[in-house]
Amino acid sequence: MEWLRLSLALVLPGALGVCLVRAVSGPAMRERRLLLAGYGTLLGLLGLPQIMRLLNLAGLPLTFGGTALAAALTGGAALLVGGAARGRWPTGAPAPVTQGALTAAQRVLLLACGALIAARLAGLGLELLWRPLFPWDATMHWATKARVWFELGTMAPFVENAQWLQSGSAGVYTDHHPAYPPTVPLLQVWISLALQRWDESLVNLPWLVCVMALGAAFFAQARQAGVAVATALAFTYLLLSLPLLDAHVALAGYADLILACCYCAAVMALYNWCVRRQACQAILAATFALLCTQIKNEGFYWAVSLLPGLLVMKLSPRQLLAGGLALAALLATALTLLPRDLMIAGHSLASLRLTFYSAAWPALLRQLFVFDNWHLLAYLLLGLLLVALPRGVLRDRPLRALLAALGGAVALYLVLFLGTKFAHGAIHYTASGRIALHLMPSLTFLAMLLFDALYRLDQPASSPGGSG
């Protein structure tokens, strides 16, 4: 009966955001069951806390039928909805894909990737089973705050350590950062519910089924964007056997995975959006946007980090250079002007220390071109950046938009270990790492995109009638 629950648990977000997801989707887009696979998965692993959020406001206890209950109504509302706006929305078309009929021995590859993938995901899914909770953040951030409110039934108040000193502890909480966003938890608090009991291994279960969904978000989103299948799905393996991405399945816990999911979803819409103009990608973007910001709260400012990308689209160079240049004048203004103390997303300037820490530079480089975090991406980005540039591949509005977008997201990385106190967690190795984690899958996205229009350039123009 537990595994029931279990199983039930599992299934439950994943089918909530499948109905979310398809009250805004049209039929003309490729992959159509992987993408709502994929991102509904994501959507309702992240939209479930939400709703147990907002049970808890209600005064409502947490319980699991109550929540599968609140999560079964959202669902069918958002179809009844959905189906009835749906038809009016503009859905376009799906990018075109020049590529020929797969040889026999192309299909042979193809599917040894996939089961390389399937074999790798099968492994990690052991070690999560086979592991207690471990990793230091996700004791002492995360899963305190599910365990006692999984224990209450309630969400309970957590303060800083000072605010429950004086408190007495009567009623309220602390632990290191009890101002974090309460996504992460009570994904944990929802596998508890349903085991009804606390179970160090099983809570982590949501980890493996987030990476799941981003492996196939991330190849219906490839081939909505018109990659070959051979390419999306090369690029899907180098993604899932990133070595610091499977670390953080295998000693699940941390928030970081599933921040650079939510992140790369966004991303990903965001770029098939300025391709074909399809208003699911558009309401999927902005979404995985504003979730974000209920992850990490470095969230906000990958969220922000999206805005180029947008004006980009919208503007003309001339306009952009002027626009930059305001600006670049209001940050200056902002830093003068606007009070050391002013907390935005949990840091304000003077707990910052802005200034320039030279001993992190190196550091840095060496996480990414060095250490095997991430196997040779960043090479792999860094050249094909350098091939495309001469090639005019960057003549292409979406690409720029995209590359304007992850340009300001590595711009924000930099400025966090660079020029802030942050910089101690590159100098030790204890935050660079965790951090730049957000956004490579992001930067594989943009490496596959940018080797498929290579790629295209070198090929012969292709008879019409082929497949993708």
Given for the second form:
Amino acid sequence: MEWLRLSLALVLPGALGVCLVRAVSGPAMRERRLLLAGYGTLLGLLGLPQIMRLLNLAGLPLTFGGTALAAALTGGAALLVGGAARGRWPTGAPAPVTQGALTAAQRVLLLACGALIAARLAGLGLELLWRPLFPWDATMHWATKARVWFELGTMAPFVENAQWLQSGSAGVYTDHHPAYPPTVPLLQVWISLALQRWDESLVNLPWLVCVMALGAAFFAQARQAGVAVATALAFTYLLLSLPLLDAHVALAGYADLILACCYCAAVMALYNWCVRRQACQAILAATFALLCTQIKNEGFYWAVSLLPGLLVMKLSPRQLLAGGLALAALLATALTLLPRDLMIAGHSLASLRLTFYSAAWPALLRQLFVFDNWHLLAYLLLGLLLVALPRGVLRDRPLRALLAALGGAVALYLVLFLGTKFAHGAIHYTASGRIALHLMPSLTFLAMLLFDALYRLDQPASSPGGSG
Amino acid sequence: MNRRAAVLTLTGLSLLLGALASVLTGYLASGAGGDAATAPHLWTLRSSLVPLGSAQPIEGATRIVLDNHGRAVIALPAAGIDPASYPYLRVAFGDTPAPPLARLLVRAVRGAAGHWLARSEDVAPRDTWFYLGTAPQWHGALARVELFLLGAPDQTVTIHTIGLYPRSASHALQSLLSAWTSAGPWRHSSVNQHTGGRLDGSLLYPLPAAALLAAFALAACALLPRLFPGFRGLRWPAAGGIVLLCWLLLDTLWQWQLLQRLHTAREQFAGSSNTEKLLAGPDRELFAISRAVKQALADRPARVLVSARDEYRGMRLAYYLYPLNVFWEREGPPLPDPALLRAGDYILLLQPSDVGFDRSAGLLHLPDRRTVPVQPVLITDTGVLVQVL
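Let's compare: the form predicted alone is above, so bring in the form predicted together with its partner chain.
The next block holds the full complex; its first chain is the one shown before.
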């Protein structure tokens, strides 16, 4: 019976998400089923905690049945509304097919990549199932909330230590980061509600499901972008074999992996919207960008990083240059005039201790080019960019938009670890790796597109397009 | 030659040339022929060299018995040895340590000061090599080199050889293999970094080696079509194949390390219930006391403040105490201001603690000499639970 409830707990968010995505997606999409499965699962995993928050806000207790019912009603309503709306949307022509019949070598590659991915996920899944909750932050401020909310059946408030000491109230709790968004702890609450008990290992199953969904979404969006099957699957394997990404599945409990999946979903949808201007991709990009802000404080900054991509699509180069200069001036003014204690996404200017921390730079380079955190991804991306730039690959506007968005995110990352107190997290390798994780799936997507574009440039005009 | 065969040929040739170039580079960088005239410096283990634990000579080896805390130290005289001539340290076990040694640490002692040089965790392979050449303190006149063996209480390990080895290509290769295959268990830092092998005492991490191989192979891939027109137009598929294969090499090592850790997880936790896992895991002591505290408090809506000198243990204990209303402050004082404590609050002192408990007087003594009147609720070896009066 427990396994039945657990299975339902894992399937229901996906079903909810599929209903939501189906409501906005059109029929003319390549690999639609995988897109529905990948994005649907991600949306369901991230959307279900929001439903739980609403239930809590309405004064209702957190129960498995109540939440499941709310999710089912939400999914049903989405199907009804979506079905009615779809009739009014332009269907658009299906994306042109550029994939010829698979060669024997491509079939071997597909089988090999598929087997490697399956083996990796199986191993990580077993590690997750056997090992109790282990990582530091998971037990310091993520699972703490989940543990309390599950037992109480309500989202009891968590406050700062000083406030807790003063209040003396029985119903007020504290941990090391009381103000962190509740999405990740609510995922663990959901699993616990299904099990009707707290299980140190099983509460982390959403992490495995999330990364599987990322793989499906990545492959589907790669195919939407016109990348050949073999290349798409090869890069999906590259993505799912990133060591730090795998470590965050095996040692589940941190929010970083969830945020990485969410941000990548937003980025991929944004790119494909830039290419084909399908409304569903725009809705997915906006939804996942918004959900980023509900996972970790950094999510706000990653969501904002998508704006440069939008501006590249909307403005001319001259307008972009003027806008960039205006933004720089605005930033300089803001840094000078804003109150030092004004909080934005959990941080204030005073608390950031802005200055240049030179010791962080070699540490960041080591983290990318010496430690095996990302296998060869950093070298690959750098090499592709160096080759792509002089070959005019970036004349493609959607690719420029993607580069602008991710370039903005990387710039924010560098500011964080070179220019604020968080440089210590880089120097001592205590944070820079897992914050980089937020961006790596998206950078893998960029690497794939660059490779595909360069491959196409080298092909004779008569041969079928598409890499692999 | 058809296109597929041409791509495969170009990929294979490029990788072969890349591998040759990488091996040649590695050979030259490691000291080429090496210091052929320099013989290794091997120590003969005697019981007098083992100040902690015990040593017993057996045929061709030495049996080291760890003490009842699972520790042994081997102090190797190093006077007269020039560290610069011997960048490699080798510890060869007579048989595979079972269970694996938790840790093997290397320390250099100069005068009265000791300097940690390298460590290896989860030590199971027969041959452990350390590269000490880049360790800041591996220079000058040393008094001795110390090996710290950490494992299970009264564990026995057999050591066949301990020696210092000169620079050479073969020693470099053995050192690399030893470092790359000894990733050790999951650590808390594993969510922040993955070096690819041993954290220190390593000549080179796997990623730069793979990047070098890929770079040479890609260079060959770029040049070969100029020499052989049949390869024209095939650079990108071949380049993709080269990168994928180099990635696979790295990933094979990573997968091997994952399997090692999975094996450990299976041995430790597979088939156990939630409670059994926690009682078998590294936090068993903390989980046990948290259960005792919860039983003692019997669902009373109480506040529980955790005080611990060790930050990690304090944090983990606080976690296990939830869903009680727990307070634990990272980098905070041993206890909050007593004026903020209320009658009925519970305080759990996790040993070792900077807060003293005077049972006869019914007082907690804070480091700033203030006191808190309390009554004991639960006293164990791990910690003391008291209630504020």
